[in-house]
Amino acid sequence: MTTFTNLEEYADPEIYDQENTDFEPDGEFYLAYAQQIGGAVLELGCGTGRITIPMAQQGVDITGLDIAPQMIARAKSKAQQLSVQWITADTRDFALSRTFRLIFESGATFQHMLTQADQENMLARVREHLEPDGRFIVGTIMPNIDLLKDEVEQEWFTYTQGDKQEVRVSGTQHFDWLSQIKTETAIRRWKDLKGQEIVKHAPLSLRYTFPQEMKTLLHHNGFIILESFGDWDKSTLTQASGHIIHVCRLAH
């Protein structure tokens, strides 16, 4: 198995949670799903526990996976008391010895498996944790023309972060039809104390799945789709949705 070095957009979690703070809409509807079918929930790409915690805090019983140890340690320090296992661990290739009623990835994770066998990996490692009446439900981007263009360096959003220092986000994105990879490269600019403008650049990259080879990849692997949404308000999945949410038990 390669190592996995897609991770400069998660060096610093600091900025990841400037930038990363709402627990809707996605939250909710984990959450949901956690309360309705009980039991353990394992979140594979926690990250500093935006989902995480705040479902514990409503008493589901969760343990949040992440390969950033930077990330997990953020999400340590956010939790404080509350009764959450946090692991260090790569989502292709973890063995907890334990098995959950729910697992469900979050942060576009799946997306991160750039390589078929990366995607069979994960998937065989959910299979292997997930106990034989439980749910998995996977989310992704829907990959559309517009989305999936090529673009130069646009702006994308502005904040202010510790004593009024404004950061510019702006990047670049190049998608490849042969791997269905695309690459994101956020830009990111402030002044220092002495006025001096840092400029910090952090690729990601992303693989777009489209919805019938998502069908046929969960098939192969193991699982029955049981509901398909479009978001996360559970709209009806079409052409048109901005994502591909499925709803999957193991096959028997």
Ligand SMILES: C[S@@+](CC[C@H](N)C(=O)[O-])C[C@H]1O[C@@H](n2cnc3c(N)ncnc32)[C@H](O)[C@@H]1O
Second form
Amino acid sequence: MTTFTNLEEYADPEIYDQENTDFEPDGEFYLAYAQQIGGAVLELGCGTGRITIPMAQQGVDITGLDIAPQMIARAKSKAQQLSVQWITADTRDFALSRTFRLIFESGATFQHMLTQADQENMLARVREHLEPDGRFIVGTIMPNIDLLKDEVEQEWFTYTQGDKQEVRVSGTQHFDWLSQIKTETAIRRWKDLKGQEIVKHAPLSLRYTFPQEMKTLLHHNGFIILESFGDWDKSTLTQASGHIIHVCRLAH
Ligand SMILES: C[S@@+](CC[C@H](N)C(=O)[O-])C[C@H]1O[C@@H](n2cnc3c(N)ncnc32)[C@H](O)[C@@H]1O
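Switching forms now, from the form predicted alone to the form predicted together with the ligand, please provide the structure.
Every component of the complex follows; first up is the chain already shown.
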């Protein structure tokens, strides 16, 4: 199995938290399934606990797994005494001595699997850890022609850091139609205490899986799709949808 290298964007978990704050809308969606299904939950690619921590606060028995030790360390420090199992591991290659009623990935973690082998290894680990009548939820960004194109540097957004420093975030993107991988490079600019501009580049590659390809992949890897949605509000999956969300069970 290849070493996982697609992680530069997660080198600084404080920056991640400043730019990714809200539990909604995906957190509410997963929380509702966790409450409906009951029992132990595993979140793959939990990051700094944006979803994990509020779910634990609602009484969900949850395990958060992520490959980036610095993301897990920040999640642990934010969770303090809250009862959460934190695991540093690769979604493609982990073995926990227990199973779960619900396994979900969040924040496009599945799209971090850049090859079919990576995707299938992750699905195999889900199969091994899911209870026979459990549920697996996978949500990906709908590929559409407007998203999948090359772009020169564009302004993305601006925010203010704790000490009132303004951070300007812009980025470039490149889409490779053969591998179906889009690489976005975030460029962050701010000034240090001497007024000197700091510039940091962080590339992140995500693989886009087309709707019929996703169905085929799940079918051939032992999953039956029970429900499909086009967004976290459970809207119908159409070609105009922003997401492809499948709620699955094991085929046998
Ligand atoms: C966009 S972040 C999402 C974090 C969190 N789920 C959220 O929604 O805020 C993607 C996360 O996936 C993790 N990740 C990427 N590849 C992974 C892998 N092979 N195994 C486990 N975690 C992985 C990254 O470390 C990162 O924390």
